[in-house]
Structure formats: structure tokens, C-alpha cells
Amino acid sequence: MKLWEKGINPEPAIIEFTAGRDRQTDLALTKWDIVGSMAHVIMLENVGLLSKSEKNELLKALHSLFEYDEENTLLIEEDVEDIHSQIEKEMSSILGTTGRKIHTGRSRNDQVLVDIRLYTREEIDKLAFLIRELFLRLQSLSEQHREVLIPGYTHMQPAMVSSFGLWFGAYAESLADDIVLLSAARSLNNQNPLGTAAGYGTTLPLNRRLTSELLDFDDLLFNSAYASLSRGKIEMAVASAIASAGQTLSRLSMDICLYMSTEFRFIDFPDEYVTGSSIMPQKRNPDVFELIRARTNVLQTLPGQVAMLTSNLPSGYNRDLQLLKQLVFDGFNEMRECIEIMLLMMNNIRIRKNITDNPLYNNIFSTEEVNRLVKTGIPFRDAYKAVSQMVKNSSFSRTVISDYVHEGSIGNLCNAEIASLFEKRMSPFRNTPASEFAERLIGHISD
């Protein structure tokens, strides 16, 4: 079944190639699908162009759909092209004459559309709390082991004195600013395109605001022709937020690479959560941290294959455009895995002490002897000279975290004002299940 089907059958190899891995892909968008026909049935009896008893019993007969899909996943037949087309089936299956009303007013353009605006803001929402999940691991082991010292590093050499505090804090704030820009691609999102059919509006009296307020949208997506224009661009901010918390993860990842290692060894895992060699039987590998690395470093490609699909395409839809989905929905799962193993890893992360007890990092302690004696009035110049002539014989003071006092030093974290912050950023995600919406829209069925 084509739902454009004009009695002429096309060449299958033709449909195999343009089809693509939309009738698995699909899949994914089957509850939200059913959803939007929810809303766009309750519409359609508002402006009169449905009865009372056809919004009931369309409602019905999606409703037990959404309920069939939750227990046994609605599949899609060999000879239809995709979910849309399955749903449309069903429904005239089941209801005939009137089955065949739900597409009144739609094009299988904005149907698309919101289905993957209502899918896009699930799994936004659903990538947020996880996001907070690892937020919050992180800043509990920051204040877990904030007293805890180590070196810090630039330009891979030790450099001054950081501290498991303040290393944990960083890559937690690091999150923080990640939660923003997956907040404005929520934004973007969140408007509703259903009602402007084919990218040209219709003659029909539709009621976008109802179905705005039905399903949620904060607003509407107003300009029809900017509805196919907006495709790309929505999922360019999507990617790009995916991107920069992949850019989180995957720094983080190299940093355990490296502090596992036997010249550093900072922190370690239980044997369970590490694997081997099979030739040499001392390995004990980061191969989970090297996976991560590797995967949200090809996340960090998404924003550009999203510009390479869009970049040129002209106004109105255009097939090219049926590859992002996959893309996206891609990049949500990979990113899902990759918090879902970095949190169980850092349930279960060990924390050497007494890391800078080596005489080999003596020397990091340098500047703030530099710094202790400009408090005593030398000019900053005069201190970094003299301090560099103690370098050579490490005759200079260690210093203690009380020493540091400024906001977000190692003996002022600031975790408390990060946490606020990070909470204030979570208030635009609500992660309302399909589920609910639908029980929220069979209630519109009426005496």
C-alpha cells in the first residue's frame, strides 16, 4: 500500500531503493505517529469536518492501536511502504469509509514532520535526565575526593596542583553548558508543523493552535513553506548538541586512558570492568573508554553530515531528506549507550591517594611559591625569577588546598553554585511518555 498509489503499479525495485530503512526506521515512530492522528482527528471534529461519532470512533481505533504497539510492537507489511501508510491501512481496516477520513487535511509531509518533532523531543528529554544522572555522579565524586591532589597538566607535562575535585567538577560543569545547547535544540523543536500539508497550507479550516495545545508544541511552526525548510535545520541543532556532550565524554574517556595507565596510575577498576590480552596475561585494558572515545568522536562528525545532506537543497521537500532521520535517530542511541556504560564506570571508578607524594611532581608546587611571595610585597617578576632558580633544587614549600580560596579553585569548587545552575538549565525537559498523551486524548471522546 502507497498512500500515493494512482492505480499503476510501480517497479519494485523503484520502491525497494526509495523505501530504504524507512519501514524499519519507522518503528520508532509508530506511538508518535498514532499520537499526532490523536490530535489531528480531534482538530478535524472541531472544524467540522468530521462528526462526533467519526472523531469517537477514529479515537477508538488508534487508541487500541497505541495499545496493541505497546504489547507487541505494530509491524509493517511487506507491501506497505511505511508506518503512515500501515496506520492508514489499519485504520481503514478496521473502520472502513470513515478509516479513510484520517488524512483529511494532511499531507504525509507535515505528518512526517510531526512525528519526528514529537519523537525528537522524547528523546531530548529522555538524553537530559541521563545527562543528569552522570552530571550528578560526577559532582558527588568531585566532592567525595576534593582533597584528594594530582597534577595538572598542559601540554601534556605536570604543571600545577589540581586536584580529583576539581578534575571530576570540570567535566560535570563541562555538562552543564551541554544541557544548554540540547535546551535550545528542544526549543526549535518544539513547534508544530502539523497543518501545513505539503509545505503550501490548505483550503481546509484547520485548527493548528487546538493541535498545538494537544500535543504540547510551545508554539507554531507558522510559515507553511518554511515547514519543509525548517527539515535539516532542527536537526542540525539536535546534532550539534548530541556533538558537544559527545565531545564531554570523549575527553573524559582519554583522560581515564591515560591516568589508568601504569606511568600514571591514578585511578583503576575492578578486574570485572576492565578486559585482557589474549598473548600477554598482565593487560588489563580501558577498552570500554577507548569504545566511548572512539564513538562520540564520530558523533562529533553528525553536525557536518546533517550540513553535507542539507546544504543545497532547494525549497519544498526533497527525498534527500528521508536520510535524516536515521541519522538522528542513530545519534540519540549511540549517545544513550555511551552515558549508560560511562555512569556504570563511574559507579565503580577506584581513586589512588597520595599521588603527589612522588617526588617527581614536585616541582607543580612551584607557582604557588611564586605566589607566596608576592603576598609578602616582592613584585610577581622578582618571585617567578627567584623561584625559578629553587626549581632546580626543589627547595620550595608544598602548598595545601586551604590555600586556595578564589571561586573554582581546588579549595572552592563551587559545586553547590554548578549544581544550582545545572537545575535551573533542566527546567525546559519534561519527558512526558507517548503513553500519556494518549490516555490525555482518548478522554476527548464525547456523548
Ligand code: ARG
Contents of the next structure:
Amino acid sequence: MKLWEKGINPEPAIIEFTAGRDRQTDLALTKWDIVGSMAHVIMLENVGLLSKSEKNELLKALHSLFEYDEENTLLIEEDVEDIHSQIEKEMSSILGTTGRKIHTGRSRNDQVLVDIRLYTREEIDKLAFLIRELFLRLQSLSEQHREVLIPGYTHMQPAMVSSFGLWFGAYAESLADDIVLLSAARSLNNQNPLGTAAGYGTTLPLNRRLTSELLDFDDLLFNSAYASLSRGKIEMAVASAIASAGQTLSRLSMDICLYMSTEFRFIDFPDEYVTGSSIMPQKRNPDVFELIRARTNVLQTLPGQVAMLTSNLPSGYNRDLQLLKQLVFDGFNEMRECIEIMLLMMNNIRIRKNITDNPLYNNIFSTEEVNRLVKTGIPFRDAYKAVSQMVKNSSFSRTVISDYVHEGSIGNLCNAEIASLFEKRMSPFRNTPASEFAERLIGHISD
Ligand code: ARG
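Form predicted on its own already given; the form predicted together with ligand ARG follows:
In what comes next, the whole complex appears, and the chain from above leads the way.
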């Protein structure tokens, strides 16, 4: 059954190709499609397009379908194109004529838009809270190992003294910035497209503000044509936020691979967390971090993929847009898996002390030797020249973290300031599952 069937038997190969992977992908939208439909039904009664008893019947049927899906997972049948069609089919078979009224005043175009936005909001929120867990872990490692010095590198050459406090803290602050992009994506996403129908509105007197309130949208997405045009724009914002967090994880993974190598040996993990080789008995490999690096590098191509998919598309609905779902849904899953495994590893990381006692790193103290002279009144350039003469074979007196006082230096990490910034940036994120909406909306059954 196709919703748009008009007595012509569609060629099966065409149906298969156009449905593509939607029968699986759309399952992520089931709960939100039902919740969106419940809000739509409440609104249709509000504007007189459904009677009270029709609204009640539809709400009950939608709610029990929601509960069925929670326990069994509602499947999309082979001859059904997508989740929107499947749910409409279920309503028609349970309620007959009343069930067939559910599609009044909407199109699958605004239906899929609202589903994606509700799903995306939940995924963004889940991702933000997961990123927060990693942030807190990195900050606590930074505090715990605040005083342990490591060499800081530029051009991959030992440059200046750094610390595990600075290193862990740097990646924590990077996540604080990733949250800003996620929050921007959330704010763009949280506008209601429902009621824009196929992209050109409808002559039915819909109350779009009501569905916005019922679904916790910040406001309407006003212009009907923009609503369909916005498919791709939200995905681009989300993809950029995911890519940004991907960049943080990828670079952290690269540092870890390097710091775990035998030449560095700055950090290590318990045996259960490293991998071996089938031929070389000595190997302790950082496969987890190599895979995080690879997967988050691929995630950084997501904005490019969204751009390619949408470039040169005319306004209005185009079927190309269907493929955005796969890209972005997979993006959320990939990101989540990478952060979860990173968290596990960070809960088990071991760090080595006394690294900078190695004479190999003598020269990382030379810049501060220059500054010591500068403090006695010698011009910087002269001091620099004098110390350059000493670089070949001297050992410089070692700076300690209390020598560093300015904000963001190893002696003054400002972790508390970064934490409060992070918490402030977390304020838009909520944790409201679809089930909470379903419970709220079933409360609109009236006598
Ligand atoms: N599966 C479609 C998508 O994700 C749903 C909308 C179909 N609308 C249409 N006019 N063919 O885009």
C-alpha cells in the first residue's frame, strides 16, 4: 500500500529503490512520529477539524501504539514506504474512517520535518550530557595530576614545560567550546515546522502555535517554504557540532597514541585495555585510540557530505533530502560510541611521573632561563642570545609550577572558571524522552 496509490500498480523495483534504507532508518523516528501526531490531533480538534470523540479515539490509539513500540518495536511492513505511512495505516486499520482523518492538514513533508527535529533535539541533548561526562572526567584528571610535568611540544619538538594538568584541561576546555556549537544547533533546530504541510501551507485553519507549545518548541518556523528549505540547514548545523567534537576526540586520540609509544611512555593503560599482536609478543597497541581517531576523522567529513547532498537543490521538497537522515543519524551514533569508549579509557588511564627528569628534556627550561634574566632588567633579545650559547650542553635550573601565575598557565589552570563556563553553556539542554511527551499529550483526552 502506498499512501499515494491511485489504482496504478507501482513497479516493485522503483518502490524498493526509492524506499532505500528508510524502513530501518525511520525506526528511530517512530516514537516522535507518534508524539507529533498526538499534538497534531489535539490541534485539529482545537480548530474544529475533529470532534472531541474523534480526538479521544485517535489519542488513545496513538498512545497504545506508542506503548506497543516501547515493548516490541513497531516494524515497517514490506509494502509500506516509511514510518509515516505505517502509522497512518495502523490508525486506519484500528479506527477506520476516524483513523483516515489523521492526515488532515499535513503532508509527509512537514511530518518528517517535525519528526527529525524532535529526534534531533533528543539526540543533541543526549550528546551534550555525554560530552559533559567526558568533560568532568578530563577536568578531574587535570586536577589530580596538576603537578606532574611533561614536555610541551611545538613542531613535535620539546618546547617548554607543560603538565598533565594543562594537557587534560586543554581537552576539557575544547569540549566546552564544542558545546557552544551543539547549543547553536539546538536553538536552530528547536523551531516548529509542523503545519507547513507540503511546503506551501494549507487552506485549513491550523493553529500552529498550539502544536509548538505542546511539543516544547521555542517558536514557530514561520515561512512554509523555508520550513522545507531548512531541511539540510539543521543537518549542517548538527554536522558541524558533531565534527567539532570529533576534532577534539581525534586530536586527543593522536596525543594518546604518541604518549603511549615506547619512546614517550608518558601514559599507559591496564593490560585489559590495550591490544596485542598475533606475531610480536611484546606489543601493547592503542587500537582503541586509533579507531577513535579514524572514526572521528570520518565524522569530520559530515558537514562536507551534507553540503554535497544539498548543493544545487532547488527549494521545495526533493527526494534527495531523504538521504540526510542516514548521514546524521549515523553521525550521532558514531559520536556517542566514540565518547563512551573514550570515557572508559579515561577512567583507566595511568600516568607516569618524573618524566621531565630525563636529561633529554633539559632544554625545555631554557625559555624561562631567558625570562629569569629579563626579570633582572636585561633586554629580552640580549638574554635570549646569552641563553642560546648555553643550550648545547647545559642543564637549566628547573621551573616549578608555582613560577607560573597567569591565567591558563600550569600554575593557574583556571579549571573552576572553565567548569562554570561549561555549566552555563549546558543550560539549554534538557532530558525529556518521547515517553514523557506521550504521557503529557494523552492527558488531553476530554469528556
Ligand atoms: N521518506 C521521506 C523523506 O524522508 C518522507 C517524505 C516523503 N515525501 C514525499 N513527498 N515523497 O524525505
